[in-house]
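The data below hold one chain only, encoded as structure tokens and taken in the form predicted on its own.
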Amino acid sequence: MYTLVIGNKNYSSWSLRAWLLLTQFDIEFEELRLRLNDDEFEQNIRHYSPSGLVPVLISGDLRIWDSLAISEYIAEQHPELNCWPKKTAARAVARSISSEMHSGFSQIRTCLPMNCRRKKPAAAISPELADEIERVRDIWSSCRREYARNGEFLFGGFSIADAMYAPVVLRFDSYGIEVGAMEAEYMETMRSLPSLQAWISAARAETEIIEAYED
């Protein structure tokens, strides 16, 4: 069985995706989550960690860092499950976005920061940011006008691409970010998996308080 150690729920957009990926395929692992921005903290991720990051999926011996390569290990692992794509042509833009996001979307993710506990629209949108939310919006949009006889998700059915973007689903919702018809349903989508709702109410029930990531 994988252990699988990530950040406060409630903040880590990173943690989130792991985990997202492993609940939602119904993969048996255990949660063992860290307090972020605790006094312990960094001492007690040294242990699993060798970037001092979280998440990291533990598989035996072997230690796996960074939500995309974890990913990468579980599809891996677990091709049965079909984590990305069948289809070459799928596949090949699905690891694009996904790395696109892994890489990219700067400006969401400071002026963005994940809390499942905000519902306040945000005070301000630059241009850099605007940019960016329309980027997303762009591929979500694509994503479904060209895979949506397939099913309800950016490729049809749920990927790795899905538990990339994921967070930026939550962001979205708190700040009352804009979106077209077509993205406004990919979201509903997204939010009523009960595996996300699962992590949200968990998010919720938390008391500790990151000043970054608040207002």
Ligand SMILES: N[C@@H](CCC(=O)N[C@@H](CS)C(=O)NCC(=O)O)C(=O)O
Second form
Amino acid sequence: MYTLVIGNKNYSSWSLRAWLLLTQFDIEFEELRLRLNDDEFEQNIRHYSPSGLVPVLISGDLRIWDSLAISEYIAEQHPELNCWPKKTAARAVARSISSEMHSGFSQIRTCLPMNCRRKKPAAAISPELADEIERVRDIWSSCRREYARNGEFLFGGFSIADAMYAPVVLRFDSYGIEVGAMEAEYMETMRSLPSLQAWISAARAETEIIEAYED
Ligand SMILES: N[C@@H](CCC(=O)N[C@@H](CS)C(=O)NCC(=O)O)C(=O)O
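Next up, the form predicted in complex with the ligand. The previous block was the form predicted on its own.
After this comes the whole thing, all chains and molecules, with the earlier chain placed first.
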């Protein structure tokens, strides 16, 4: 049985990625939520996470403290689930876009922080932010064009790549980012997942406010 240590559901986009992956693939886990920006977090996080960051997956004596590392570990432990696409070429592209998400998109992260309670257009979109939004749209539409025949997600069936982009779907929704028909359809598919709905409801029920992530 795994334990997944996460931050506030309203704000912690990296936690959402790992949580959604486990939940979508029906992998049993216990959830341990620590409040970000709180003394409790500072006092407890090093007990679980050598990096001081969430998410952390605890599997027996092992701690895995990064969303992409957690994803790879889960994919290795449960090969029958095909957490990555089955075909080599699709898997290579899925890994590329997941790594691109993990190491890039600094403007989206900084200017559009995840906040599931928020529903208001972004105040301003700089050219740099617009470029990153365009790049995400391009990734989503090209994946959908290529893999639509296999299912509704980026590579047909739900994969780690969808978990990596889930917080971006929520951000585009919260900040009223305009997208084309193909990307809107993908966003709707993601938003209607019962797992993501459950995360959003729990996020909205949280009472902590972190000013840095609010307007
Ligand atoms: N590269 C890490 C990023 C993790 C991360 O930045 N987590 C944030 C919450 S979303 C955190 O733990 N922040 C706590 C802090 O900075 O004190 C991953 O992929 O898991």
